[in-house]
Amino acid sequence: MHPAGGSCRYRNMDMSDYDAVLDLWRVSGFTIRPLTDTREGIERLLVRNPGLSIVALDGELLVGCALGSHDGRRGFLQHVAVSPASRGLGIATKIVDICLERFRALNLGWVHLDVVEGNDVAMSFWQRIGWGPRDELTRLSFCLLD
């Protein structure tokens, strides 16, 4: 039996993690978005939101990550991922717990995240750890990219 969070160590994400995080997102099936998921886009996020993005390391291997940000009122989690070989060990739950603790320290009222429609595995995970849909809200977006 593995302890919650596996035998990983957890730390703040920094730009030296970018290539490994990008590889993790790809193997996890994430769509890599132009502009926002580039090296420059992630660096902007990390600079504007210090200490809110977390990585999990098993030895030297990066096996999990989450991007955290906030607008001063609400927190946002994005791109929470664990490598397929490391799933089921509590790593994502531990990463999310660390992020939530840091959001609480900023006195934020809510934390939001998006789940891609049809991603039943992700939806099951989030609901299992206490997250629920907001039926009274509909996310609207406007693309700034040409």
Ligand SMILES: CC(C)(COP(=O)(O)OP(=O)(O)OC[C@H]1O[C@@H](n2cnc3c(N)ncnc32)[C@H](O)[C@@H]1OP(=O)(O)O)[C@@H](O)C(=O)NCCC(=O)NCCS
Second form
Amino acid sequence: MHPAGGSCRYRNMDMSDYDAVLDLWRVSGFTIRPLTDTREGIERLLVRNPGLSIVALDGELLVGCALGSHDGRRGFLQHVAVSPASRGLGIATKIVDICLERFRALNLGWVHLDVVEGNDVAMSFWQRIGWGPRDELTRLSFCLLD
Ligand SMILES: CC(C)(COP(=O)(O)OP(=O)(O)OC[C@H]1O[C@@H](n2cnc3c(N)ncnc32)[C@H](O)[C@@H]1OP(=O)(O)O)[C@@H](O)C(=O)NCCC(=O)NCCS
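Just the form predicted on its own so far, so send over the form predicted in complex with the named molecule.
What follows is the whole complex; the chain from before opens it.
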């Protein structure tokens, strides 16, 4: 086990984490979505999916997070990020392990996530911890925003 991955404290995300999580997403280069990444949007996700979103704390400092959700059949992970200064220490691996444990407890068969084209670090990370593409599937989406 990497030292910081093991020495961080991990707990369920709650709304008191929102500002720090938003900072982490911004510094991680995520697009902050209108509606769904607002305080109201994140609160809605947390209320609908108790115990599936996890944060990592190094002392008082929030250094990692993942949003987990499910629709009753499949699980979803989104916005998995670790602070630049804390990367490479096993923190994301530990966060994802906790999420998977929670998904298993809900008897979900698959967990899905999206990786933005060209995010090679993310692809290396996910493949290293056992995730892979579903070559037989193509994701189609419909945007509800005007
Ligand atoms: C991807 C990310 C979450 C990984 O977090 P992390 O805490 O540094 O990851 P871990 O330390 O648990 O790494 C586990 C394994 O992933 C791989 N990995 C992690 N970072 C890597 C990098 N920069 N280059 C290549 N492989 C990497 C390694 O194989 C590593 O295992 P090892 O240290 O034993 O070699 C982090 O880099 C990040 O926040 N990136 C920006 C946000 C992002 O792109 N998120 C993913 C969206 S899909």
